[in-house]
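Okay, so here's just one chain, in structure tokens, the form predicted on its own.
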Amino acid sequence: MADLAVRVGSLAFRNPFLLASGVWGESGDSLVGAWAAGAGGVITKSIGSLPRAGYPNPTVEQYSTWGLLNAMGLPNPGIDEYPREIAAAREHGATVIGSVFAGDAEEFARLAHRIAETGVVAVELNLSCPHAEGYGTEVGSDPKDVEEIVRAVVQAVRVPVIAKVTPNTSDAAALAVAAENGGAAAVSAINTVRGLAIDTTLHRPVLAHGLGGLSGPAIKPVGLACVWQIYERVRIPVIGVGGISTAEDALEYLMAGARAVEVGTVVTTQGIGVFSRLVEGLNRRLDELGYASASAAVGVAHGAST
């Protein structure tokens, strides 16, 4: 049986699999249900400075194939109450990654600071977020933004800073190397595909707010492609995210080159009892290839390739 346990540079999981932000870690309990169900690691929902409703229904439209388009607006209680959340799930043993939204730098530090101190043991930046106005991909979009954020908050914070990076630029893997020259532990890559559904027959956009961020399976390709760009760039791990539904695309994403990867929409579609899964199906891989660890094939395919 295969070694699935994984280090994010001085992270360590019990296996790749982690709880993408914004998925299922609206509460405690539900951060503990995707523990026990196997994660290797939880991520919370995206934290701001205040509460915040989202925007109106609809928020989501959803495709049987091939993933999820939506709008939700970062919904969340505010830093001042989720604490109690990211409490309730440490009590339980789980290993939790706070993460965090804001509008520039001078607020991710003072945000990532407030949820370091929970005792979460990294902290990732949502800088991706496309539909969210005046956060995510508007302020991660830029190198040098991206570089500015990311320094405030490794010098507000004692733990691993984990930058999420947008796919909806030119250039992802530039997002990651500044995050790298800001002092960023590691990158996840990706966030959100930004997309549109228009509804023919009341001749207007499907989700109220219009544009939104398609998730699931259609947008893999895109997250590996990111993934593969960036392990060639930077230096610092990377962690995978899109479109991950089987054992075999977590493959895919170590063999380009992530480190552990992020489980999101099929967790909405099949529930969380699709970690055990994804873990049984990837130790079961592993071994039919002949590699002694989860760790072992991270990268290979660029071996393969020149």
Ligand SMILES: Cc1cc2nc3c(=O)[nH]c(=O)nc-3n(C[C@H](O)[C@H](O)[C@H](O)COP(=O)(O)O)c2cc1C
Contents of the next structure:
Amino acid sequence: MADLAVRVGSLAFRNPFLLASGVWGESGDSLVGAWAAGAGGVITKSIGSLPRAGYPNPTVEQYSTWGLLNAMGLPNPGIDEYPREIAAAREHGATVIGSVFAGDAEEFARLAHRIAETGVVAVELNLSCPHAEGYGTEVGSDPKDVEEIVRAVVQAVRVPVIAKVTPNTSDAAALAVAAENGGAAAVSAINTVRGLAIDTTLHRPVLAHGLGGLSGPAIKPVGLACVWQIYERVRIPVIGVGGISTAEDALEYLMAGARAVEVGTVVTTQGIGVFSRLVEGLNRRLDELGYASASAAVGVAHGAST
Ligand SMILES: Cc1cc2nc3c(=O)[nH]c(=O)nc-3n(C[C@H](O)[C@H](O)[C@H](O)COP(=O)(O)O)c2cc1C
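For comparison with the form predicted on its own, provide the form predicted together with the ligand.
Every chain and every other molecule in the complex is listed next, the one we just looked at coming first.
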């Protein structure tokens, strides 16, 4: 049996499969459900300063098996309410990472400080949601802004800070470098890829918000390319996310340089039981290939690429 426990900087996870932010409900119960199903760690929905209803329906469009287009609009209960959900998840022993979104460095620092007080092991900064006015990509596309935000948060919290960067840019690695310069402990890549679907009968976009973010199998090559490029430019660990639905997908991410991975859309299509299948599958595949641990496979594809 290969050793699946991984370290991401000072963070330790029992296996590399983390529940990605926002995809499997917001409640403490859904975090507990993912943990009980075998996730190596769970990341909360991105939480903001105030409760937010999100966009009107429809907010999600399923593209057969290859993807999901969503524009939820970051619905969340706000930082005053949310700590009780994290407490519920922690009571069950879950390793919880708190995700936050904000409009500027000062708001990020304040929110990160609040969420860090709940006992999360790390804070992930949503610098990358592609469809929320004033947030996400709008504050996370310029390396200068990313560095300033990360630095402010690092000064405000004691736990490791993970910067989640966008693929909707010509140089995602430059954003990762900026995060590293700001003091981030790790970088996660990617959030959803900006997309659009049109309802030709109604002559209008399918989603009420118009533009949305694409996730699921369709974006795996985009995520892999970002992780690959980031791994070559930073020294901090990289967490891969985007389109993982099988153990083989996850192993591709590890070989491209990810120390851990986040899984999202597959949980909505295959159910929470997917975590145990991913764990089993990765174990089997690492054994077949002769790797004693998941960590031993990290980045191995780079040496072979020239
Ligand atoms: C319905 C939905 C809601 C999401 N909400 C968030 C969020 O609140 N914060 C965040 O950082 N990412 C959010 N994401 C992005 C995911 O965490 C992940 O980065 C993305 O979906 C790619 O991974 P996947 O292909 O495994 O789903 C959301 C994605 C979906 C589909």
